[in-house]
Structures are given as C-alpha cells and as structure tokens.
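Here's a solo chain for you in structure tokens, the form predicted alone.
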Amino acid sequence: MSQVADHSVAAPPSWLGLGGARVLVAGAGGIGGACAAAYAGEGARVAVVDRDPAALAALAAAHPDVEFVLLEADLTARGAGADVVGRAVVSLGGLDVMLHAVGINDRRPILEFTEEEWDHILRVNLTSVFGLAQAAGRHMVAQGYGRVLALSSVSGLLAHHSHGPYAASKGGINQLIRVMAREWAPYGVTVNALAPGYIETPLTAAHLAKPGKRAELESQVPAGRLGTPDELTGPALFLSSAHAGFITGHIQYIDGGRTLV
C-alpha cells in the first residue's frame, strides 16, 4: 500500500514572542480570566491571583489544558502585593509581565456614599494597583525588563452619572501608571493602562439586566454594540510583548468609539 506523504508542519511561534514569558494576572474572572487564558495560549507561564477560590477553580476548569499557578489572596490587605509577587516569582521562576484586572463598582449618586464605602472602592480599585505594581516594578527594574498593565476604564475620562468613586479610582490609575512609566522607563519597564468601554462581564451583568439599560448603552457606542472580554486580550498581549517596548505611559481605550462622542 502506498504511503501518503505528510506535509503538515507545526504552527510557527507567535510573532508576539511571549512563549516562556512569566506572567502574573490579578483577577480570575471576566477580563482577567480571558487575558490569563490568552497569555497561556501564547505559551506564557501564567500565575493568577484572586481572593475568591471559586473564581480560580472556575478558570482552571474552563482551561483544563493549562497549568495555571493559582494564588489565593486579598489584594486590599496591607503587604499583599509584595507577598503575591514574591510567590509568583518563586512559582514562575521570575516575572516579566503583570496585569491588574481587579475592580468593583457601585452605581449610586455621590451624595449617597459614606466615607467607608468610598474607602472600600478606592482600596479595591486603586490601592491594590499600587501595591501589586510597586512590588512587580521593584523586581522588573532590578532585572532591567518588564511590562506592567492595569485595567482602567472610559470612566476615568468621561463623567458618567453615578460612578463617582469608580471614576475617581480609574482616573487615579491613569495618573499612577503615567508616573510609574516615567520613573521606570530608563530600566526597560513599560507601564500602560487598558481602558475598556462597555464590556459584558460579571461586573456589569446585573446593570445590563435592568429594563432598557442594554439598549441605552449600545446607543452611546458608535460601533453599536457592547464589547466582550476577549476583545481586551489582543491589546493586552501586544502591550506585553517586546514589540511594545517604546510604548509607555499610555491609556489604551478599547471602547468601540465611546470616547469619541
């Protein structure tokens, strides 16, 4: 019997060059989970931190072919950022990329918030970025290379009603990453923010379920629809790659044109 030649070849390495990169993602669900899976798909070694063990388990179950390093921690606790980065460095053998994708929102008018509620949102959304990025930055500055990313929002630019603490936290992230970018650029470390518009995630599910809310938000987006977590992965991967070595201190809006109107 004649043999049929097999002309198939292995898929070439991705042009992004993230194979073997050591990556830490904060946030196992929604955008964080999608990005963690995307990094792994590029051949990176990925550690994921979340305070919810169920979210970590769900991510692992959704991607049984990926050996994530799963770290349970509350990033709002003092010293948690340094502890998590230390654990990630040991588990991964180093750290090249850090993505912070943890956040909460509470849609109420400013006049209704207590100081305690304000403090909680700022601690989850902004202070945890400082703690984790500072620890990652110390490691990356010392090694002379790194990519730091934080999830911002169009709310850091636009004055959305009933988004006071959330908008303040995202505006704070925008300025924090710019200062870190300036300070760490001489050491080969870039720092950028991803600023999504209206994305369908667990954070927005209850809000979108309100009567008429989905149609209202879609009407404000020139693209005419809401985004998905997977549409954040491309920008995250590119900004994490060596190709983005001269891009730092930027807020990348991923919003279907929302900030244009």
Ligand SMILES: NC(=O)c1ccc[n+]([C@@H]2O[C@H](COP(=O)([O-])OP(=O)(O)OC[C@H]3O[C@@H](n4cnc5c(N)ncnc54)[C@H](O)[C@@H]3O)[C@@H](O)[C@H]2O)c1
The other form holds:
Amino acid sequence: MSQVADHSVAAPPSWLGLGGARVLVAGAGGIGGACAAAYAGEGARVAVVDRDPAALAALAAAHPDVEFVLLEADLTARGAGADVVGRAVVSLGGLDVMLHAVGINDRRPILEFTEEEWDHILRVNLTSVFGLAQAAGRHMVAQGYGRVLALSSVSGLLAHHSHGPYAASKGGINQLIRVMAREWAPYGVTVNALAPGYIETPLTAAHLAKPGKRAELESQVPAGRLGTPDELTGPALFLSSAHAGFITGHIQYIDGGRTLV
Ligand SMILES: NC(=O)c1ccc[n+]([C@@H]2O[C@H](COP(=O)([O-])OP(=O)(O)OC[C@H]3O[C@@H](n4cnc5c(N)ncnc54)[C@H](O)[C@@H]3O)[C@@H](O)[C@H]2O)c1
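Next up, the form predicted in complex with this ligand in place of the form predicted alone?
Next comes the full complex, this chain leading.
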C-alpha cells in the first residue's frame, strides 16, 4: 500500500508560548475583540463574554476560522463573575488568562450625574473587574499559575473634564489590580492593567464624530494620532505570556505619549 507523504509544514510555535493557553476575554468590542483574535492567532483557546449577542456574532463572523466559545452575560448581574468563569473553565478545560475589556462612558460634568447613573458606570467598569478577576483569581491561585489583565485608561491618571465616574472607575481599577497583584504574586498569578489613550472603537466613535473633536484629541497626543485596537494586542499578549512572569501590578500606558504632556 502506497503512503502519501505529508509535505505540510507546521507553523513554528510563537516565542510567546500561548499555544493551547485557555483564555477568557470579557468584552467583544473593539479592544476585547482584537485581543480575542490575537490570542486565537497564537493558538490559544478563547472564550469571549459580552452582554450583547450582536457583538459576539460580529466577532465570530469576522474570524470564521476561529472557534470562539461565545458566552452571553451581563457582568453587572450579581454573581456573574463566578458564573462566567465557571462556564469558561468547563468549556475551555481550565483557565490560564483572563482579560477584562468591558467599559462604558458617559461624558458629562459631575454636577449632572444622579446616584443611579454613578452606580451603573461603577458597576459596569469597576465592580465587574472585581467579580470576574476574583473568580479567575480563585481558580488561578489554586492551580499556581495565571495572568489577569484589565483595561484601565489614561483617564485613570489624568483629570479629563466630563469623565468623573469613568475616571473614578479607572483609578479604582489601577488600585484594585495592584492589591490583587500583591496578594496573588506568591501563587504565580500576575495582575496588570493596560491603560490606553484614545483608541478608535465603538466606545469612542460617536465622540470622535463631533465637529473638531478628532483634531482636538489628536493634538493632545505627542504621536499626533489616535491608536488602533491592534496596538493593544502586542502588550496584552506579552503580559499574558510566561515571559512576563516577574511583571505584576503594572499599569501599562499605551497612549502615543499622551500621559507625558
Ligand atoms: N476605546 C478607547 O479609546 C479606550 C481608551 C481607554 C480605555 N478603554 C477601555 O477599554 C475597554 C474596552 O473598550 P472598547 O473601546 O473596546 O469598547 P467597546 O464599546 O468597543 O466594547 C465594550 C464591550 O463591552 C460590552 N459590555 C458593556 N457593558 C457590559 C456588561 N454589563 N456586561 C457584559 N458586556 C458589557 C459591550 O457590549 C461591548 O461589546 C473598556 O474598559 C474601556 O474603558 C478604551
């Protein structure tokens, strides 16, 4: 019986070593979606959670070659973090990396906000990080390895006008990840934040479309331009890799120099 030689050449494993990693991404939007695709491109198995089924469907449609585990959940619901992490662990067969890329903004002066509006933004942007990262951290601490990442923002450092609840939520993330990083470091679990400047995604589209707004924002960036979601993926992949095992509690600005001026 003749045998057909297999001339296919396997792609060399990436130096990042994320092949086979079990990754949960919260947020199928501009940044979460780009990072989910980047993890999958490294050979990771990726679950994505979002409250919006259209965002999940759009991500899957944009990457027909990737078998994402798609999870629909509102992360503001009580117990959602534990529920979602539990579902991801079952679907992926474990969990090595969790990236939180869910957030909303409401650009108005602080004097205009009601308590309910404040509560909602803090619950979406900050409390959901606590819930998801705590559940992921329980799993990772027990297994002695893990990578937790959350999207902060330059607004967590700078006092942008009309960003009161958003800025407070991002400043809260900065401190939350630092305490998690300290508490979980003995167990091989690192916790870091990615803090972008303005990135073109659905979150910023309406704001950037206002007359003169794009030019005004670009003029505040030493690089002279806004960022793209793809510019978040390299830092996310690196901080999720085994190479970043001694980097924890950092807020990595990805902002074209915005926080320098
Ligand atoms: N785009 C930027 O310029 C920028 C800058 C700095 C920081 N960030 C941060 O990056 C993260 C991702 O932002 P993006 O630009 O990709 O936004 P995006 O709007 O494109 O995506 C956010 C996703 O979160 C989902 N979501 C919102 N509320 C949810 C909830 N309660 N439960 C589950 N899913 C929910 C939305 O459906 C959406 O798909 C956010 O934390 C944001 O604050 C973005």
